[in-house]
Structure formats: C-alpha cells, structure tokens
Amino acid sequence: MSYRVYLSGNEAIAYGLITGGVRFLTGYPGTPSSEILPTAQKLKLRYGFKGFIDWAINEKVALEMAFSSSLCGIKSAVTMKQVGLNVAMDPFVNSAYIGPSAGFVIVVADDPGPYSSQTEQDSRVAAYFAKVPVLDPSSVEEAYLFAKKALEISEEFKIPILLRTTTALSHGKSDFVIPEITIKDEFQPAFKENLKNWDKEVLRLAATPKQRFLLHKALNEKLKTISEKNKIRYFYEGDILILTSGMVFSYLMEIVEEHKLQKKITLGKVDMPYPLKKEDFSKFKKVITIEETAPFIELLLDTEGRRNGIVPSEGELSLEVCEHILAKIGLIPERKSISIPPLKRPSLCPGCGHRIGLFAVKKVFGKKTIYTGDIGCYTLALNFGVTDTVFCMGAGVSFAGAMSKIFRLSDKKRFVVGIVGDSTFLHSGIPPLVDAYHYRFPFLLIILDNKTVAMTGNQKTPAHTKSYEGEPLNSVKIETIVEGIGIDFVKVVDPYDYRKTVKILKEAKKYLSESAKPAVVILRHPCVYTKEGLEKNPKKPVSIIEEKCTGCKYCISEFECPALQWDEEKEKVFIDKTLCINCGCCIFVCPKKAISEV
C-alpha cells in the first residue's frame, strides 16, 4: 500500500531517512537546511519510536555526536549548511578513515546565489576533499529517494556519505507517492549486535597514525569500488552532451522538453558526482558540464563549462540562467530581459528587542565606535549603523578583542563593541571570550539574547527547559559561563527598559576607560515573533503628534522600524498599525518627542 504525499526537499529528506531507519538525528539550524530536523521531530511524535532527534551546540558537535551514535551500531545523520560544514570539517575528514559501523549521512544544504550565507560554496568539493561520496539529487522525490540510497551506500561500504541538497531543492515543493510507513524498532537490536564487537574495533577507533595509513589505503579501495559501479545515466538523443546533477538537471530537462531538443541535446545526470569514473565521450561532438557551484564534475571529467566562459562563475544557476547559457551556445533564441523592481532591504521586525538595545548601544557609544557584528537577526542592524564587520559565526567576539588590543596599542582612543546573538555565542563566541579576557582586551561584548535562534525559524537553545517531547532539560545560563570565565563586569538588562540599559551601558564604557579588561551586557527579551514572546511582551499603545513632528525622519534612518512609515503628502511620520506591536520603544527614539503613549 502506499499514498501520495506533499513535501518540500527539506521534508522529503527528513521522511527519507527516518524510514531508511535514522534513530539518531542531530545538527545546527542554518538556512536552507532547517526543516529537515524539525519534521524528523514530528515523525517520532507520530510514531513514538525511540531515538535521539534534537539540535546540538554547533555543527562540530552534531557531527562528532552523530558519528559516535554510528559506532554503537545505531543508523545515524546530522543536518547543516554549507559554511556550518567549513566548522565540522575536522570530524568530517576523520569520519572517512574510520568509517562508521552503521549507516551515517551528513545532510548538507548549499545556498548558491547565495541568499542566506556569507559564501556559495560548494560541498561536493569538501566531500572531494575529506574522500566522502556524496549524492546530488534533482527534485523532491529523489530527495526521499537519495536519503533512503544514502544509508544502503553507508551500510554497504562502512563509509560516510554525503547528501546535498540546494536551496531551491530544499525549499522547492511536490507531491510524489511513497510506501506506507512503517516504523521498526531499529535501535535495541542494531545497538545489542554491535557491542559484541565492541572490544575488537579498538585499532580503527583509537587508530595510531601508522593505523591511519592502512585505514586511508582501504577508504580508497572503498572508494574504487563505488565509483566502479556510479554510472552516469543519459536521456534524449542528441549529439551534444550536456553533463549535469541536482536542480540543473530538471531545469535542463524542461528546457529541452519546451524547445522540442531531444535529438540536439543529450542530457548526461550524474546522481553521485564522486566518486566517479571517467567514460567515453568520443561520440559526442561537444561536451559540457553545466552545474552549481563549482566546476566539479567539469574538472573531474575535463569538459567545457564554467573554466571557459560558457557557464557563469557565481551565482544560481535558475532555469533563466540555464536559458541563457544554452542560448549563449546557439541552441535557443535568448529571451528578453525582464526588469525586475529594486527590492525593499529586510530589516528587524516590528517591537524585536534588539532595535531598541542596539539602538541604545549607539546612543551611548556613538557613531565612531567600531561595532564588530556576527552572524544572525542582528546582522540588519547594517541598515541603521550599528554594525561594521559581519565575518563569521564567533567572529564578532574574535574581531573586537583583536581590534580593541590594536588600538590601545596605537594609543587611538576609540572603542570597539562587539556584537553577538546568544545561539552564535554558544556555537563558538565563548573561546574568543577566553581569549579576550586572558590577554585583557578592552572592549564591551553585547550578547543579544531572545532566547531563540531567530535567524533560522526560532529553533530552541540550550536556555530551553523541555524538550519538544515535552521532556526537562537543564536550562544554560549565559551569565554564568561569562562569570565562570572570570569577567569582572557582566550585567544582565531588558533592552525594553530603555533608561535602566542606558545607565548599564555607560557603566560599562566608564569601565572600559578605566581598565583594560573585556565587558559583558546581555540583552535579554524573548524574540516577538515566538508565541511566548509575542505573549509575554509588555502592550504600551502609541501615537504621533503631528504638530510636534518636523519631518526630519530621524526616527525612520536611525531606529528604522517597519511600523514608521513617511506620508510623502503631509511631509510627516505616521504609525502602520497594521505593522505595529505597541512595543512603545520608538517613545525614546523622537528627538522631538512627537511620539508618545496613548
């Protein structure tokens, strides 16, 4: 029996490897790949099997723990994107010489374009790299399918795979048909048959480097072994053979299918793009590879494609892009250009508590502090100056220690604040913490707290006290690892209670002047786009003033919050009620004091 279902890629995956018989499922929340975790967690509530389905601290962490979960005969997996893979990468590349003694999956999303990342990275070149095969899938089905496939691979070899997935595939919705499912209880028996062995295994576990040489010589006979039997699959007839994996090829196959090119155009699919083996292309008389992000099957195969200029070097290869590059080659007309609208820069939502803190940090420090900033929500504060550098996950604590250091040595007067969310401080801002407080940098760290990782669709952190199951968890307070460190000025404030924040921020610049050690203010308010903080979050009603407002739209460039809007024909600000959440923070921002409760 089997039913038709309707997914995105991200839920496609989760659904694929819960019946492929995942008991253990970790990883980080990061756009595109969030959703993958969160409907495996829905599974188990459905099903009630027993496992481990939850978010680990960072993705080093999620890898070594789902790894380890592997070892004890458990079939396993973690989710993350493309840049969280740049901090497993450690355990990754270690993960191949061991080899895990179940099957073990490393979901990782790309983002070419790219919309939610610092880079557009390619992961098939880390799977290259750490001599992990890695799957590409090209549409919502093979999602499902290629999970399934994913651990069959791993549990045959012994070997790590990889499962990439794209934002358009990870976002992308269809309906397919699957089997009816069917819930095994996968992890006592798999668990039990593998401690017999456990004693014996202590030479791949705990391999010495000389270990590591036999272990490397037999991953690469692993890896010949599947590369003998990864064909590429080819579809129409045509003389021009177009090399290809993931979305590209059903963009590809609609375009061929549109402009009638079955018998011009010969669709190469490349499910798994390593290991593969080169074939005879010597009928064909051009060969091309057309593929995100990177050149990689291209160079495996040595074709034409991105090296010499047929194919873009960065950027999302949609299916306008695809048209363009076959056009390009003469085998479509080129369509017209169609303009598209400037967009309207995002920005943080109305009554979110890091506006009203952040602005209270310029305030107080003003515009020639340098503001080191981090990965998350917080990141559009850009739009009203209170961010300078955004690197890194951790690097905005990195940033201000080094660079505070640097100017007290230059004897410039300038102060630095760093700037950082509370799931990024825990991810990896607590070791340049450590730093800054050894070698006594001066700067002041702002820890946004909101008890959420926003950013990725408000999964929990490690300040939660239950579980999604309903289960008690020890809640972490930031405050005490800030204190444990040794840091002398740690203070904790509502960013809403605007006056008391002020008070507390020039406290910590006196500090800063005074000393040459770090600071530390949290900012704690529950994100107002969750239930509870939405909830929870204080109701003060406000208004503008008209006769007091001047126009000057100091509100809108310096505080920059959706609910303000400018009336081009009174030439004044005037409140979307649509918009607002009667926070009353913008009560502290008019110069004019235009705006006020009602």
Contents of the next structure:
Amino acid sequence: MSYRVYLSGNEAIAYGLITGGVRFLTGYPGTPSSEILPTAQKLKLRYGFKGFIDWAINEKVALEMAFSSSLCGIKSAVTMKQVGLNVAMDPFVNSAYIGPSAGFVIVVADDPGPYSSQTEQDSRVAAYFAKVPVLDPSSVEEAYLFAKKALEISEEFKIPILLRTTTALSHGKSDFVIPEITIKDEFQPAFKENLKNWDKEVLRLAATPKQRFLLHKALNEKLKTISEKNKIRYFYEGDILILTSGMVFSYLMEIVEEHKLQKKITLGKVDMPYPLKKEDFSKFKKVITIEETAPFIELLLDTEGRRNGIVPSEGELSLEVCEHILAKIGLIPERKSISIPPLKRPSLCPGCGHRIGLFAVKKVFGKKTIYTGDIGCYTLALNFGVTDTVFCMGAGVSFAGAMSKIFRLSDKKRFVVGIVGDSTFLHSGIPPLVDAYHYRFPFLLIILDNKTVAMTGNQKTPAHTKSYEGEPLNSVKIETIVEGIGIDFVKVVDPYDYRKTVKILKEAKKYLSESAKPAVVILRHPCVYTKEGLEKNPKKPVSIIEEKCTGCKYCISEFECPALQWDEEKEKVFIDKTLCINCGCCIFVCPKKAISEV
Amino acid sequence: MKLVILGRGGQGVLFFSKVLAQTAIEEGKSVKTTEIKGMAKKGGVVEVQMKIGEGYSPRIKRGSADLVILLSPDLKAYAKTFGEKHFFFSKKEMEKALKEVPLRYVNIYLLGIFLAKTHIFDIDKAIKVLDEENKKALLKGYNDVQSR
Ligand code: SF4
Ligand code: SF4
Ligand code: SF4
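Here we have the form predicted alone; I need the corresponding form predicted together with the partner chain.
Next comes the full complex, and the chain you just saw is listed first.
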C-alpha cells in the first residue's frame, strides 16, 4: 500500500529520517531548517514510538548528543542551518574519524541569497573539510529518499552523512507517493545489540593521537569505497555537459525542456558531491558546472563555471539566473530583465515587547551609546537606531564586553549596551558574560526574554515546563544563571511597564558609572506573535487625538509600529486598526501626547 | 498552470493557497508550491508560487505566471513582475466579505468568489478538503457570485 503526500522539503526530510529508523533527533532552530524537527515530533505523536525528538541549546551540543546516541546503537540525526554547522564544527569533524555505531545524519540547510542568514556558505565544502560524504537532493521527493539513503550509507560504512538542503528545497512543497508508514520498535533491539560490543569500542571512542592516525586511514578507505560507487547520472544528449547538484538541477531540467535544448545539453546530476571521482568527459566539447553556492564540483572535477566568470559568484541561482547563464554561453536568447519594486522593509510585529523595551533603553542611554545587537527578531531595532552591530550568535555579549573595555582604556567616554534574546543568550551568550564578569567589563546587558525562539517560528526554549508530549520539564531561569555567575546588578521587568523599566534602566546606568562592572536587565514579555501570547496580552486600546498630532513623525521613525501609519492628506499619523493589537505602548512615545487611551 | 498568490501577513494567504493546492491534488493533478514569507511578519508580503500539473521545481520564473491572485490590492506593481494577468477582489467584495463571515474566514469566502468567477478549480473537490465552518464560508462566497 502506498499513498500520496503533499510535503515541504523539510517535512519530507523528517518523514525520511523517521521511516528510515531515526529514534534520536535534535537540533537548533534556524531558517530554513526549522520545520524538520517539529514534523518529526508530529510523527512521534502520531505513531508513538520510543525515542527522543527535541531541541538542544545550540548546534554543538545538538551534534554531540545525536552522535553519542548513535554510539549507543540508536540511529540518530541532527538538524541546523548552515551557520549552525560552524558552531558545531569541532564535533562534526571529529565524528568522521570516530565514526558512528548506528546511522548518523547531519541535516544542514544552506541559504543561497541569502534570505535570512549572515553568509551564503556552502555546506558541501564543510563536508569536504570534515571528510564527511554529502548528499544534495534536487526535489522534495528526493529529500525524502536521500534522508533514507543517508541512513543506509551511514549504517553500512559507519560514517556520518551530511544531508544538504537549501531554502528553495526546504520551503518548496510537492506531492509524491510514499509507501505506507509502518513504525517498528527499533530502539530496544539496536541498543541491546550495540551494548555487546561496548568494551571493544573503547579504543575507537577514546582514541589517542596514535590511534587517530589509524582511524584517519580507515576513514580514507571508506571514502574511497564510497566514491567508487558514486556515479554521475546523465540526462539528455547534447555535447555541452552541464554538471549540477541540488535544486539547480530541477531548474535546468525545466529550462532545457522549455527551450528544447535536449540535443544541445547533457545534464550531469551529482547526487553525492563528495566523495566524487573524475569521470571521462572527453566526448563533450565543453564542461561547465552550475551549482550553489561555491565552486565545489567545479574544483573537484576541474570544469568551467564560476572561475571563468560564467556563473555568478554570489546570490541564489534562481530559474532566472540559470537562464541568464545559458544565454551567456549562447544557448538561448537573453531575456529582458524585470526590475522588482522595493517592498516595505520588515519591522517588529505591532505590540512586540522588544519595541517598547528597546525604546526605553534608547530614551535612557541616548543615541551616542553603542548598541551591540545579536541574532533574533530584535535585530530589527536597527530600523529605529538601537542596534549598531549584528555579527553572530552570542556576539552581542562578547562585543559589548570588549568594546566597553576599549572605551574605558581610551579617552572617550561611551556607554555600551549589549542586546541579546533569551534563546541566543542560552545558545552562546553565557561564556562571554562569564568573561565580562571576571574582567569587570563595564557594560549593560539587556536580555530580551519572550520565552520562545520567535524569529524562526516560535520554538520552545529551556524556560518551558512541558514538552510537546506533555511530559514535565525543568524550567531554566535566566536570572538564576546570571546571578550564579556572580553579577550583582540583575533586574527583571516587563517592558510594558514603561515607567518602571525606565527607572530600572536609570539605576543600571548609575551602577555602570560608579562600579565598573557588568549589569544585566532582563526585559520579560511574551511574544505576541503566538496565539496564546496575543490572547493573554494586556489590552489598552488607543486613538490619535488629531488636534494634538503635529505630524512630527517622531513615532514613526523612533518607534516604528507598523500600525502607526502616515495619512498623506491630513499630514498626521493614524492607527491601522487591522494591524493594531491594542497594546497601548505607543502612549508613552508621542512627545505631544497625541496618542491616548480610549 | 503557473499561479502566484500574493497578500499581506495575517490575510490567510497560506491557507488560501493550501486549499487551492489540495483541491488540485483532489483533481488528480500534481502540485508544486513555494512559500516566501520573508522576515516581515504581520503586515509583510506573503508570496506563494504554485505550479499545477507541470515542471520539476516549485519555483516560477518572473514574467511567466498564467495568473496572479492578489488578496491585497496594493501589491499590483509587484504582481506585474510575475505576469500580466491578475485576479483581484473589488473593494465591494472585500467589504462584503468582512460583513458576511468572521474575520478568520474572510480568505475562504474570497476563495469562493475566485472559484465561482474563474472555474479553474472544481468547487466540489474544494469542498472535500475543508471542514464545516470553512465549507460554509466558501459556499457563501461562491453563491454570492452565482446569485449576482
Ligand atoms: S515574532 Fe514575537 S518577538 Fe518577533 S517581532 Fe513578532 S512579537 Fe516580537
Ligand atoms: S502622533 Fe505624536 S509623535 Fe506621532 S506624528 Fe503625531 S505628534 Fe508626532
Ligand atoms: S497600541 Fe500603538 S503600539 Fe500597540 S499595536 Fe497599536 S499602534 Fe502599535
């Protein structure tokens, strides 16, 4: 029996992993990878098998947990976005040498564009660096099939497999047919079997440098065997060979068929870009690789492509860009480019607690203060001048520490305020705060605590008290961590209480001036983007008193609530009631008192 | 067929599109879609590209859409980058929708209007993929057009 499903690339990967036998799955949310794990959780709720599927504190911990679970004989996987793999690089590289004891798959989502990332890095290169084979699916159905295949190869060769996806694939949806899902208890038998060999495994699991050399040698043998079997698949029969992998393959198929290039082009599809052997291309008059985002197959097989300027070196290789590349080599006519009108820039949701909280910070600390931001919704505070730097997870804390020290050493006096979200703080903000306390770096750290990973779709954080299955969990309190480090100025306040927030921030400012030690203020207000958050949010409907509004636009430029809009005719601000959530925060913003409670 | 569905966050563009996709699947066609939500949440642009019965990838080339459906009339310039043929709802239809059904069913009421006016999809198949409340909203919109 089989049936038709309609799934996104991310959902398909979850189906592939779970039906392939994965019973331990963890990861850290990051666009575009975030939907894989929740889909697996839904499957667990539906089919009720033994296993663990939930988020980890960061990608390094996630990879270590999943890998160690595989050492216990349980098929395991871990999910993350591409920059998350940087965080997990140490255990990732190591996992290839040691090798898993049961199937172990690292799912990494790249973001060519980029749409929502700091870099356009190509995880296939990271796989090469770590000597980990990588699969690069070209369609949603392949995402499902390759997830299963990754587990099979991993089991057979006792080697980790990186399953790479990209934004276009992860968020693309398609219908396809899968066999009926039957879930076996894979957990207990696998665990028992593995335990028998435990003592013999110690040499491998706690290898010394001498043994590492042998493990490296064994790894190279495995890679050689895998590469022997890894063959390029050819489509069409032209004398120009275009090599490709991932979603770009599907684009090229469409373009070939649309422009009837079947006799001009041969498409070489690489399912596994690493380890890949050279093949005989002598019958082709030209060999080009079109791939996202690094010249990877191009370098391995020494073809044309990015290095001779045919393929653009940055940006997503969309259908349009692929067409443009084929036009450049004279296969199709150049199409007139279409200019895209700018869309409104993104801003924090109406009523978001971050907005009023950071507005208060700006009020107290002023525009000259240096605001080191971090990765999360609150990066958008950039729009209203409360973020000067955005770098990588946790860097808001390390930047603030070092910069405050630099200013203290220099002859310029500046306040430094670090801004970090709850989940980013737990991910990698704690170690730099320990250093900051130890070295007495004098800055204020604002921790925006909305009890969720809002930016990536409201995943749970360690503050939660219940799992998705309803099991009790210990709730982690951020203030306890901060106090535990030794910091003595730690205050918690709901930023909706504007007056109290301002008062506490003023105290913090005084503390910084007098004590030369770090201070921490936790601004705690639940995210209003979730259903519960919105329902429980306090309601204070407001209106604009037209006679009082001078049209100064201060509320728009300094506060930027999307519901506060400009009326061109009246030259005054009005409230778009379809967007406004009646949070009442803007009352504190208008200097002319033109916004008031109704 | 290549469709693009555009609207603002909070208008139910994703559900509107999901029902279209499921209806096409009910009709036995293959469907590929892509959701582009961007970073803008409430008020930001939500874009769905949909290929029915054709293609290998879920993406649509600019300038190649057979039809662009707009749930928000202020996105016409952006819609043009996908194709010339647009389907949008009149101000009167929008206002009527708000009066006829609760806010959360407005998108499905509008879908009913779309189905009645274009006949691209089979209304009986669309009904099959909906729950009771949504079905009512869909039929209200559909019958409003029929009775005009
Ligand atoms: S999702 Fe939540 S945290 Fe993010 S901007 Fe919206 S309300 Fe704020
Ligand atoms: S509401 Fe207040 S801040 Fe906004 S434009 Fe009018 S006077 Fe200026
Ligand atoms: S009350 Fe003011 S700040 Fe709150 S959502 Fe409405 S317009 Fe925005």
